[in-house]
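Have a look below at one chain only, the form predicted on its own, in C-alpha cells format.
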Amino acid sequence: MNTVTITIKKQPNLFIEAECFTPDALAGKNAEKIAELPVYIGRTTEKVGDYFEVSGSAGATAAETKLVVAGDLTRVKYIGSKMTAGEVVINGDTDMYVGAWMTGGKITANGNIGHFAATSMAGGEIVVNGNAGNYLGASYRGDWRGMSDGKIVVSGNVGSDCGTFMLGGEICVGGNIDVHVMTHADGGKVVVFGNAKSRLGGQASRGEMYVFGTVDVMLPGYVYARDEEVEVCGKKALFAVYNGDIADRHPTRKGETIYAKLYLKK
C-alpha cells in the first residue's frame, strides 16, 4: 500500500471542504498532481497545495492507497467522506463529516472528530481515539436513512443524536453519550460503556441499545420485558431488557411484534 501524507501548513480564514481527501480521489496521482486538486472555501475554489504540504504517491487504486492527514484540522471538513476502500489516518482534531457516506475502507482518527461524522455510512470502519460530536452515524438533515452498515468505535465520549434514523451497523462508545440515541431507528446497534443522559430510542421501531453505565431519564415508551445475559463487544453481562418505543407502530413477524430493545446492565 502506498502512502500519501498531507500536512496543513496554513490555516484558512473560513472552513476548507476537502472532499478530495480520500483514497479514491488520490489513486494514481503523485504529490504534484494531488497538490493541484481543488478544495472549497466559501464561494471560492482553491488548491490543496495552497494550504497543505503533500508528500508521497498514491497507489494505482483506492484499495492500494493510505492517506495520512496531519496537523490542526479543526477547520477541515469531509475527510474520508464517500471513500470506498483504502485507509485514512487523521493525526489531529478535525471538523465535520469525517467518513460521511463512506462504503468501505478504514478511517483511524487519532484525535477528536466533529459533528455529522459517518452520516449515512454504508460500510467500512471508523476508529476514533478521542471524542466524536453530535449526529454520529445519523441521517443527513431532512433524510430518513442513517447509518446502514459498517462499524464505528469511539474510545471517548459522543455528543447528542447518535444513530438518528439508523438502519444497521454498529457503534461502540467507550465513554459517555449525550441525549437522543437511535431516534427513529429501524435497525443497528449502539453500545455505550459509560453513561447515557436521556431519550434513548425515541420512536425507534427496531434496533438494539446497550448501556453499561447509567441512564439519567428513561423514556416512558420503554417497558421491562425480562433479564438476559448477553455478550456484546467482547463483554458478557446481565441486562434488564426493555421493549419500545411502544408509542410508535411496530412490524410483526410470525404473529409477534418486533420492538427496539434497550439493554441496561444490572
Contents of the next structure:
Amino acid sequence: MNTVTITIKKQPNLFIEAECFTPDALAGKNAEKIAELPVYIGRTTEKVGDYFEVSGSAGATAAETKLVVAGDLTRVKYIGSKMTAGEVVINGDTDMYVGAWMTGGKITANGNIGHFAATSMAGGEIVVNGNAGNYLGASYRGDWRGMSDGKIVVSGNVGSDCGTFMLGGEICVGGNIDVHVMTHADGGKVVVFGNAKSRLGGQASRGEMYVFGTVDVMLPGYVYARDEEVEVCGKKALFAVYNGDIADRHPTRKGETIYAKLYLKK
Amino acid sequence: MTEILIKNGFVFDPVSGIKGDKKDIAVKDGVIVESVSGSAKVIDASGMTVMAGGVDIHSHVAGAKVNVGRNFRPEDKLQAVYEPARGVRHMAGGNSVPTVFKTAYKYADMGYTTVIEAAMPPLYARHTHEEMRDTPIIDQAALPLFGNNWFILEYLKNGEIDNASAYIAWLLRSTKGYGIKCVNPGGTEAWAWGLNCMTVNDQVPYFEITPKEIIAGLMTVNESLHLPHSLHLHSNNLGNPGNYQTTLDSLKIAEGFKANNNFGRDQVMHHTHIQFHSYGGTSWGDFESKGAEVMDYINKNPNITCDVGFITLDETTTMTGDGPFEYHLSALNHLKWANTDVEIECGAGIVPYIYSKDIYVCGVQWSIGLEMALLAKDHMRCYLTTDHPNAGPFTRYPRVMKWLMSEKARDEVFASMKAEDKVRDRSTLGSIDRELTLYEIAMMTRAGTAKALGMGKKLGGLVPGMQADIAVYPYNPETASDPEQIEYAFSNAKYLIKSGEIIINDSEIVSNGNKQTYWVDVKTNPSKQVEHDLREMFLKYYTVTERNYEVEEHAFMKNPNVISIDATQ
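Could you present the same protein in the form predicted together with its partner chain, rather than the form predicted on its own shown above?
Every component of the complex follows; first up is the chain already shown.
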C-alpha cells in the first residue's frame, strides 16, 4: 500500500472543502498532481498545494492507497467523504463531514472529528481516538436515510443527535453521549459505555441502544419488557430491556410487533 | 430588425401538416415569415430536427407549494448539486423541485418556451407571480384554483351562474390568472373537516353540493366567459385503486357541452394527469390498469383533452392541491408530509416519493401512462406531461419520448423490473408495438397543447405569422437508430429561438430572453351581489384585505401579455 501524506501549512480564512481527500480521488496520482487538485473555499476554487504540503504518491487504486492528513485540520471539511476503499489516517482535529457517505475502507482519526461525520455512511469503518461532534452517523438534513451499514468506534465522547434516521450498522461510544440518540431510527445499533443524557430512541421503530452508564431522563415512550444478559462490543452484562418508541408506528413480523430496544445495564 | 434563417432542417409541424420535410424556417421581428433578406443570420440545421417551441400544459414550477417543497426537502439539492453561474446563467440547482433558474434552463434545453403553472392558490398569487417573474426565458401563465372555493361552492349550489362568472372574472383579473383549475372538486374543502369526496356524487360537507355540480358549473362558467382554455380538471379520487369509475363519471359530465370561444379551442374539459385516474382493482394487491377503458372514452369524445402524467421511475416530490390524497400517500410511504389549508379557497399537500421500478405498483403506474398515450387516437388531444414533479421531474420528458417512440426502450425497462411478469400482466402495454412518430410527439408537446390552451393561433406551430418559438434538436430522423439518441437530443436542443431571439446557440444558453406572463381579463356585466359578497368575505374570513390581494401588473410581471375578452352579452 502506497502512502500519501498531506500536511497543512497555511490556515485558510474561511473553511476548506477538501472533497478530494480520499483514496479514490488520489489513486494513480503523484505528489505534484495531488497538489494541483481543487479545494473549495467559499466561492473560490483553489489548489491543495496552496494550503498543504504533499509527499509520497498514491497507489494505482483506492484500495492500494493510504492517505495521512496531518496538522491542525479544524478548518478542513469532507476528509474521507464518499470513499469506497483504502485507508485514511487523520493526525489532528478536523471539521465536519469526515467519512460522510463513505461506502468502504477505513478511517482512523487520531484526534477529534467535527459534526456530521459518517452522514449516511453505507459501509467501511471509522475509528476515532478522540471525541466526535453532533449528528454522527445521522442522515443528511431532511433525508430519511441515515447510516445504513459499517462500523464507527469512538473512544471519547459523542455529541447530540447521533444515529438520526439510522437504518443499520453499529456505533460504539467509549465515553458519554449527548441528547437525542437514534431519533427516527429503523435499524442499527448504538452502544454507549459512558452515560447518556435524554431522549434516546425518540420515534424509533427499530434498532438497538445499549447504555452501560446512566440515563438522565427516560422517554415515556419506552416500556420495560424484561431483563436479559447480552454480550455487546466484547463486554457481557445484564441489562434491563425497554421497548419503544410506543408513540410511533411499528412493523410486525410473524404476528409480533417489532420495537426499538433500549438496553440499560443493571 | 433581427432576421434568422434556419436552413435545411427536418421540420415537424402538425399545424401546417409538415411531416419531416426538409424546409427552411424564416424569422423576422419575433415572428415566423415566408422569407428573409440575404443579411439574415443563418442557422444550419442540416441533419437536425426542427419543431416549434414546446408548450407544457401542466407543470408545477412556481408558487406556495413548490416553495414548501423546496424548503422541506434540503436533500433534494444533494441529488442535483448547485451548478455555479456561468455566462448569462445564474447559479442553479435542485432535482425534483429545482430553483426558478434551473427550471428555465432545463426547459430551454428541452426546447420548451411556454409553461403553464397548473395550480395557483389565489391568495398566494403574488408569490406565484414573483417566482414566475424570476424565472427567465420561458413564457408562463398560471391557473387559479376554483374547485374548493367558498364563493364558487355557494354560487353554484344556488344555481347563480352569472354571479359565479362575475366572481371568476374578478378573480382572474385580481390574481392575473389564465383559466379555471379545479382540483379534487369539493374534496379538498371536505378535507378541512377530515373528509373527502371520493365520487362525483359525494356531498361536500356544509355546502350541500356535489363534485358533479361543481364540475358542470365551472364548465358552464368557462364557456359563458369565452375563456381561451377550458376547465382544467383534476378529478376526485386521484391515485386510488378502482378510481377509473370516478374518472369516467367525471368525464361524462362534459357530454352535451360545446366550446364557445374565439381562440380555436375545441374541448370543454381538459382532464389532467389522466394516468393517476385510470386505476382498476380494489386494493394495491389487485391493482391493475384501466387505461384502455379511460382512453377509449376520451378517444370517442372530441370535446375532451387530457395530459398523461407519465411515471418516470424516479425519486421525486409529490405536490398537489389535493390535500387528502397527499395525506393518504404519506400514510403509504411514512415519509414526511406537509399540508396547507388556504383560508376559504383551497389547500395543498406535499410528500416525497420514490417510484421504484422494483415495486410492482410503480411499474404498473409506469406502464399505464405509456399504454394510454399509445392507445390515444388523436395526439392533438393527448399530451405529454409528468405532472411535474408529481409523477417525475419534467427533465424526464425526453426519456418519456424515448419510451413512446421505441418499443425496444420500453422492453429494456420491463426487463429491468423485479416483477416484470406481474407488471406486464396488469396492463396491456407489453402487447402494444406502436411507436409514436416525431410528428405525433410534436402534437403531444406543442401543437396540441397550444391549441388546448387557446394559444394555437400564436404558438405551437411554424406557420408564418406565429410567434417565432423554434427548437432545433441534434436528431436526424433519417439515420437515427439508437433510442438513446432521442433522449439525448431532446434534452440538449442545439438551438432555441424564442420570440425571434436566440436563447440557445450551439447548445449553450446565450440569453435570458424576454419572458412574458399571460393572463386573461374578461369583462362581465357588473354584479352587485358579488361586490357585496367580496366585501363581506374579505372582512369576515380573509387575513388580508382586497387591496393586499391584488397582483398588480407593473409590480409582479416583467412582460404582461393580457388577453382581453368581452363577455358582457
